[in-house]
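Below sits a lone chain in structure tokens, taken as the form predicted on its own.
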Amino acid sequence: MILSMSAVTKSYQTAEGCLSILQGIDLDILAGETVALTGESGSGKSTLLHLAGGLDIVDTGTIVAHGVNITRFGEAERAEYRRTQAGLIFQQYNLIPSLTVKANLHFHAQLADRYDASWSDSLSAGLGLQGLLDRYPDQLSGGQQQRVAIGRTLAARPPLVLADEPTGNLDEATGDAVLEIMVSLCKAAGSSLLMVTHSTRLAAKLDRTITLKSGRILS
């Protein structure tokens, strides 16, 4: 089991009072599995992903990742968890503008002390970036930037990849191509994938789909 969430709840204080986002989430993801997380806007998808990635903390319940209870982590331990165990991919590419494509691809792996030149070369080839390595992010298309963001995350071979609408800013054809590459490379890296998406078409490309409604899992 790469990720196990048990009875997880999360709420936020608003001007109108306490807003409950997640209500007793139980979720297990196996090693190497690809899972789509779907649901309407406001159903709690991104919140669940942020909790699994150590970007936020639960109100109640437990999250065990790679056999370790991350709900007990402090801020520094959560940062280390994100460096080495949970790779994050967002709609916004979040590339470092002053670094070349090559340097961006190596960035996380070097932080995690997991840089592997052979694996990096394989990622560059698989992502179709070999001819772009000396360019800067502002010289790339949206699809190319997202490929770099995916490669940067996978370069460290994290056991768990968490992707929040990673193709949301791309047109359908480009998004489909990027998703297929991401799924293929996750499997090559031995990484599990939990991906938030609004698209049932894209969700169908993964091993399994989980649907959230009003903070609860329907399926």
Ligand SMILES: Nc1ncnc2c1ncn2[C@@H]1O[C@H](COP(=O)(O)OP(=O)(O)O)[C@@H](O)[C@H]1O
Contents of the next structure:
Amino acid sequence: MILSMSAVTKSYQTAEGCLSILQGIDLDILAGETVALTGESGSGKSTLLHLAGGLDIVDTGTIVAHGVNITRFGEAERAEYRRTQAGLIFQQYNLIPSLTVKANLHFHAQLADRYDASWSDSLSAGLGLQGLLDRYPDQLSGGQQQRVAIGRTLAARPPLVLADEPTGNLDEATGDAVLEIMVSLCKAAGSSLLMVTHSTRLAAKLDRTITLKSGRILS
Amino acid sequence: MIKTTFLAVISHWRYRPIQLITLVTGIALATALWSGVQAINSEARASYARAASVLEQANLQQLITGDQQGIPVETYASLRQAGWKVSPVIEGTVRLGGKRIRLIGVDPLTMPQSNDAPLVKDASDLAEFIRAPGVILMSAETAAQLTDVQGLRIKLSPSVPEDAAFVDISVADRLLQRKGKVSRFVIAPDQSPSLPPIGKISPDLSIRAGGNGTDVSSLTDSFHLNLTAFGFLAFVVGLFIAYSAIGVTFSQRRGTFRTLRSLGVSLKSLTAILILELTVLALIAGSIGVAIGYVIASFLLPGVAATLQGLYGASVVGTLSFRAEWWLAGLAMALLGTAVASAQSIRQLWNMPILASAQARSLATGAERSLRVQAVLGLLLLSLAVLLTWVQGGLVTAFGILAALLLGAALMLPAVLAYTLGRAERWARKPIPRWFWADTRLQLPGLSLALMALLLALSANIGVGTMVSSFRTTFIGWLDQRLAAELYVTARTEEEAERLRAWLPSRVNTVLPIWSVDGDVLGKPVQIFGVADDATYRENWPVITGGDDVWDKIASGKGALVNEQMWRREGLKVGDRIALPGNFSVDVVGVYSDFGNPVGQVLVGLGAFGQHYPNAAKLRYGLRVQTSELDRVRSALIDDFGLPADAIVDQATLKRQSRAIFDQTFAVTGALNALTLAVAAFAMFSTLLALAASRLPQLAPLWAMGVRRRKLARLEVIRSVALWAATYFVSIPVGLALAWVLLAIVNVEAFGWRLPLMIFPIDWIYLGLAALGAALVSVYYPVRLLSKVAPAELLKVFTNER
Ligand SMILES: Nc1ncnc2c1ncn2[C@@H]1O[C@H](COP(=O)(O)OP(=O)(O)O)[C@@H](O)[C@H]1O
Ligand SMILES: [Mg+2]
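Based on the form predicted on its own presented above, generate the structure block for the form predicted together with the named molecule.
Everything in the complex follows now, all chains and molecules, and the chain you saw is the first one.
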């Protein structure tokens, strides 16, 4: 078991009062599994992903990753968790603008002390980035940037990859192609994938699909 | 529509109050320092002009003489007979009721009427002025300090400068005991043509041109130019703040501008509204600035007044009067500064497409190109500075060198830093250091203005500090040489002086007469001193050039030493022959340094001096005394001889006074220096604060990849300190170059002295610590904001609805 969430709740304090977003989430993800997370806008998909990625803290419930309860983690341990256990891919790519494509690709792996030249090379080949290694992020198209972001995460070989609408900013054809590559590379790396998407068509390409509604997972 | 748009545009400030404060502070500080300096300058200039035109009728031509005794009355008669319309003046200093004042005796009947002359307006005034016992005309301030006016009737006139008074010429003759000898003649402007030349009537007389005022104004000009240069530097530094603040607010309001335009607001009316907004802000900030400037000026003016008095003998009223013209000039400067600071942002607005382009501007290429352009420009300016040092072009060229040097160095700075950071990036192996260097390089364009401002402020500090310290060391060494005698005494009358000459020799080691006359040499007023042939001079006098036999030649009466400023001004060489008044020609045999003296000096042997100027006052003496004997000699002079205590000054007191004047002089510079540095620190603070907001999206990905907030905050601190430190290290050579220009070029042009450049690394360390402190202060608040930022804020960066 790579990730196991049980009875997780999360609410936000807003001006109108307490806004309950997740109301008891139970979710298990197996090693090597690819899971699509769908649901209406505002249903709490990103929130769930942030909790799983150690970016945010649950109100109640537990999240166990690799047999370790991460809900009790302090700030430093959560940082370590993000560095080594969970890799995040966002809709806005979030590359580091001051570094070249190559430095961006290696960045997370080096942080996690998992840099492996041959794996990185096969990744950039697989993602079709070889000709772009010396460019800066702002000299790339959206699809190219997202491929770099995927490569950056996968180069660090995290057991769990969390992707939040990674192809949301791309046109359909590019999005499909990027997704195709991402899923196959995840499999090659042996990473599990939890991916938020709106599209049932894309969701169908993964092992299984779960849907969020009213703060719970529909069975 | 205009109103709605205007409200939409300015609503921005409600969300960004700190930016509003930054912008207003930038403009206000720039205006404050500039108008403060201008207030001082205009006050001082007004003082000189008043003094010169009133006391010396300086706008008119004058007839003057080199003869100490004055001009005999017969000369007046022959001038009038020959048809010259001249009016005699008898002037001198007199002690009235315990206060020394400058007394100017004029003849109201023949004195040409001028707007400045406050003398007499009508016949009854005239009668009163001439009739016994006579009138003494002075300002209320002077009158308040006088206890005795020798029976004269006091009449108050606000236009008479302090410590001076006008009387009828006959009264002046009596009080000054001139026995009819005239000090100078004022030449009326309406002379009939075909007059015989003055030289035919009296060969001793020469004409002094009117109009351009006295020497005081040209000498003090350089001092004011220095102040102005400082004020301008601070103004530029303040503008940097305004420039970056305006840039930030414009780029943050881009979205609003786009929306407004897509809603049908034309580019023209949007521009007009923004200009209106900036004008209002500039006027508010300018008013605040002028008010602060007034406060700064009133703090600094007493120091400036003391400096001008000490350095140039120019008297300036130590209080500030309110002048509408600099209030207006201050506002104009604020408007101008805002216009300059906002020009680029407005231009960018014109070029901005209505639709946001998908891609942000290319950071890597655009910034790099402008860096290169700046560096080339900077290099050109530095070369220009070097070239200009070969040109001899007076003070204006000297300041041109300064400007080119500072601006060139400032423009080069970002490129130098970028190059260094690029090297560091290539050399870094680990991902965080590599990111750190690359990211710092990316921040450079945003920070470069603040860094340039910092470079200017630090270089000015090092440059001016080095100049002042070099000057001080030289000056103190020079004082030790110059003030070799232990005691200096001044007799009250010639009779007392004669008794003193008889009384002293048995009681002290050596008596050194200090006798001098004033006269014109090479067309300019100089002081001529007679010096005894004594070991004191041979061992101590600060001679710069001259052979071993200088003092022998002086003693022989054929040679003369001149001071450095006269030597440079007249381009004299050793061996040149100069004509002194009274048909006395001497060879220049050497040059000595003479700091703080506005006029030329000539030293000749005492014997020859006595022969040529038998009537010179012989009142002052320097006494060589064993230190252990000092107190005994002094009390003997007071108790046994009967000299008043204030007629005796010892060396230590004189040195202390001289040093106090010196320190006063540079207290003003020091204050301006500190203010400039404070403005630069504020520029850095406001820039970091503005950048902090845009830092979040750049830092959030690192945080998501497991770099802790605390580490990111620490890296931000290190970055700021590293940039400050790099700028500080660049500022040392720039500051030294600045000091060299000040010492070797500006001082020579302005004062006539060249000083050796001395290096005081300990001062740099103090400055470095001050800069480090300022860096930490300026980075503290922005970084605290960052390190305290809630994870929710960081998460927002990743949520899709950004
Ligand atoms: N920091 C926050 N404070 C308050 N409300 C928030 C915050 N973050 C998210 N929300 C709210 O929580 C709900 C779920 O957000 P999110 O997880 O981003 O939804 P999704 O990704 O499914 O569209 C939304 O209504 C959003 O407005
Ligand atoms: Mg979402």
